[in-house]
Structures are given as structure tokens and as C-alpha cells.
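Below you'll find only one chain, the form predicted on its own, shown as C-alpha cells.
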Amino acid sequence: MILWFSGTGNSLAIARRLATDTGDTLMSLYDAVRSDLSKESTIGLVYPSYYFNPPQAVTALVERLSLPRNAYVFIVITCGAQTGNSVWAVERILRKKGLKVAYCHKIRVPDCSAIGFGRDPNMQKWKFERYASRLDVISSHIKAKRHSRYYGAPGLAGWICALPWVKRRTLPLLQPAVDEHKCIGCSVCMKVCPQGNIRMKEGAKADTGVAYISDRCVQCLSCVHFCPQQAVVIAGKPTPKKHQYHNPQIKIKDLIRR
């Protein structure tokens, strides 16, 4: 079983590819916490790296998983550049459950958070071709149930970014909010939010509501990238349409939680 978490589709696309190559089953982490995985011989986790750490949603969901102790466990991280403590932090949780991570690796993908710093993630699509061969290697390693560790050691950047006072200062840099003047109430952002953190509220327009982002945001920026009106801003800054990104193999319907 390969479990995934994804905001704009990069991790889902990688998880799909691994599932196809290995003949394994695919399931979102949100569905996994409500499922019986006790008979699974393989457990794979595919998720992105945020601020050199796993997304808060991932650590919270992994805490709730019920997993067989004799399973072959692997982790594959998608990231713009570095994994930081993204493997180590989840591995620590799994260790408390009596599981050992046998294999870990990373795949570099377009950095979706680049949009928050005025850069275009679409300019990084060259990473797909450059790292295609690495994905082939990862698939072959997993099929062979190889025990190898790449990019799994804890690092200083991850430690620093996880400090409470650092998080208080840095998280607002990528905090999304809705520009009510641009929002047309289409609810796309609400549908793609993995946390179910976006709701529609009555707006100034008589015929529609406007989106509202609550306080459980994990900053996957899915709402920012998928909004057709570019009405979701980051730290008060407008979102350029040309900088919006999602994995070309993934459609909105693939990310909607059912």
C-alpha cells in the first residue's frame, strides 16, 4: 500500500508512478487513517517537504495510522531541493509504533512555494526530465525491497525551521488568504483543500458567497495554485496567473477528498 499526501499533485503523481511500477495499491493518507492496513506487507509514504520538514498534516495522520509491525516501510519525499528532516521526523513517529523505515529517497520537483517569493514554479519543469532516471531507480529498489537510506539523516535546517519561534516568524510568509473582491464563490479552493479548511461564507455579492480560510491551514498552497480568479493571496500579495502551478499529470478531480 502506497499512502500519499499532496497539495498541487507532485507527490500524487510520484505515488501513482510507484504504484504502477510495483503493482501496489494507492491510497491517500486521509483515507488510510480510517482503513485496516494490518495485512499489508508493504507500506509506502509519499509526501512533500515543507520548510525542511514534513507537512503538519502528514505527521498528524501518521500518528493515527495502525500499521503492521512486520511491513516493509519506505518513504519517498518530493521537494524543490532539500529534504531537511522530512524523513527523520516521520521515521521517529513510526519507530514509536514499532516500525523501522527500510528505504528512503527523494525526487526533486517544481517548488510550489516559489510563488510566495515572486518566482514561477513552471520554470522548474526541467526537473521532471532530469530526475526521471532517479525515479526508475527508486522503483526498482522498492520492487526488490532493498534496504537503503538516502537523504534520511536529520539536519540543522530542519531543526531550526521546526523551532516554535522560527515557525511563528516564517509561516506567515506563505499564509494564504482570500481577496473577497476577486472571489466569485466557485468553491474550487474548498474542494481541493486537503484539510477541509476552507468554507464558503455569505459575501457582499447577493448571488454568491466568498471563500474563507480557517486556522487549520498546512500551507500546501493548493488553493493558491488552483483558484481560477487568482483570488487567494499570499501574505497579502496577489497571485499572478502565470505563476500558478499544478503537476501536469494531475487534475483537480484527483485531489478532491471524497
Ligand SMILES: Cc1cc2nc3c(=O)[nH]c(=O)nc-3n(C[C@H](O)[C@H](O)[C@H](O)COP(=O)(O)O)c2cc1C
The other form holds:
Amino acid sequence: MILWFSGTGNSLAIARRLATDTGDTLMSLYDAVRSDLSKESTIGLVYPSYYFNPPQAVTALVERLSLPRNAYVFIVITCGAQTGNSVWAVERILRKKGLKVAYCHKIRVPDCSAIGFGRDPNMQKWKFERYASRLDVISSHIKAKRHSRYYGAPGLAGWICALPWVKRRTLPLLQPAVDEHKCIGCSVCMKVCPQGNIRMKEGAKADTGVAYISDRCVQCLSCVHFCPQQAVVIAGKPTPKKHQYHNPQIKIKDLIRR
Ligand SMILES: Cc1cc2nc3c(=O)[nH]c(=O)nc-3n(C[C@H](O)[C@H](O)[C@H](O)COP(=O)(O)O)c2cc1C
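Next block: the form predicted in complex with the named molecule, after the form predicted on its own:
Okay, now the whole complex, with that chain kicking things off.
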């Protein structure tokens, strides 16, 4: 079973490809916490790196999983460049559940983090081509149930970003919000939000309503990148259309939570 978490689709596209190559089943981490995984012989986790750490949604969901003790466990992390403690932090949770991560690999993909950063088309093309060929190798390793780590050691940036007071000070600055004057109430953001954290409320244009982001945001930025009106802002700044990014293989319907 391959379990995924994804905001802008990179991790889902990669999880999907690994599932096809290995003949394994795909399931969102949100569905996995409600499922019986006790008979699974393989557990794969595919998720992005946020601020050199796993997304807080991933650690919270992995804590809640009930997993078979003797499964072959692998982790594939997607990132713009550096993953810091993204494997280590999840590995620690799995160890408490009696599981050892046998294999992990990081994959560099087009970055969806800072607005406009890493959106150079040549860089994106390079990353897509490179990761497609890496995935052939990773799939063959997983099929062979290989034990190895293609992943850097945990680093200082990861520890610093995980400090509670650093998170308290920095995360609110990067919190997405809806510009009510631009929002047309199309509900795309509501559909792609993995946390189910976006609702419609009555706004200036009462006929359509406007989106409202509540307090369970995990900053995956899917709302920022999928909004057709560029109406989701960060620190008051909109993301121009040319800077919006989502994995080209992933459609809105693929991210809608069941
Ligand atoms: C809030 C946030 C923080 C990020 N932090 C990092 C980071 O520390 N290092 C890195 O290499 N990439 C970082 N990224 C880039 C993502 O890891 C990368 O775009 C990932 O593939 C997104 O996965 P998704 O498309 O499945 O959501 C960050 C992205 C976001 C949204």
C-alpha cells in the first residue's frame, strides 16, 4: 500500500507512478487512518518536505495509523532542493510503532513553496526529466525490497524550523488568505484543500459567496496555486498566474478528498 499526502500534486504524481510500477495500491493518508492496513506487506509513504520537515499533517496522520509490524517500509520525499529532517521525523514516529524504514529516497521536483521561486521553465523541464528517470530506479529498488538510503543526514535547518517558537513566529506570516474582492466563489480552493479547511461564506457578492480559510491550514499552498482568479494571497500578496504551479499530471479531481 502506498500512502500519499500532496498539496500541489508532485507527491501524488510520484506515488501514482510508483504504484503503477510496483503493482501496489494507492491511498491518501487521510483515508489510511480510517482503514485496516494490518494485512499489508509493504507500506510506502510519499509526501513533500515543508521547511526541512515533514508537513505537520503527515506527522499527525502517521501517528494515527495502525500498521503491520513486519511490513517493508519505504519513504519517498518530494522537495525543491533540501529535505532536512523530513524522513527522520517520520522515522521516529514509525520506530515507536515498532517499524523500521528500510528504504528512503528524495526526489527534486518543481518547487511550489516561496511565491515565484523555482518557477523557471527550464529548471522545471530539467527536474521533470531527471525525476522520471530516477523513478525507474526507485521502482526497481522497491520491487526488490532493497534496504538503502538515498537521502542526506538530518540538518540544522530542520531542527531550527521545527522549534515551536520559530513556528509560532514564522508560520502566521505565510498563512494564505482569500481576497474577497477577487474571489468568485468557484470553490476550487475548497475542493483541493487536503484539510477540508476552506468553506464558503456570504461575501460582498452574496449571489456566489466567497471562500474563507479556517484555522486548520497546513500551508500546502494548493489553494494559492489552483485558484483560477489568483485570489488567495500570502502576506497580502497575490501569486501571479505565471508563478502558479501544480504538477501537470494532476487534476483538481485527483486531489478532492473522498
Ligand atoms: C510550505 C512549503 C514549504 C516548503 N519547504 C521546502 C523545503 O524546506 N525544502 C525543499 O526542498 N522544498 C520545500 N518546499 C517545496 C516542496 O517540498 C515541493 O514543492 C513538493 O514537491 C510539494 O509537494 P506536493 O506538490 O505534493 O504538495 C516547500 C513547499 C511548501 C508549500
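Residue numbers count along the first chain shown, from 1. Here the rigid core means the biggest group of C-alpha atoms that line up within 1.5 Å when the two forms are laid on top of each other. This one's a predicted model, so the numbers in the text were calculated from it and none came from an experiment.
If you fit the rigid core between the two forms, you'll see the Cα of K125 move by 2 angstroms or more.
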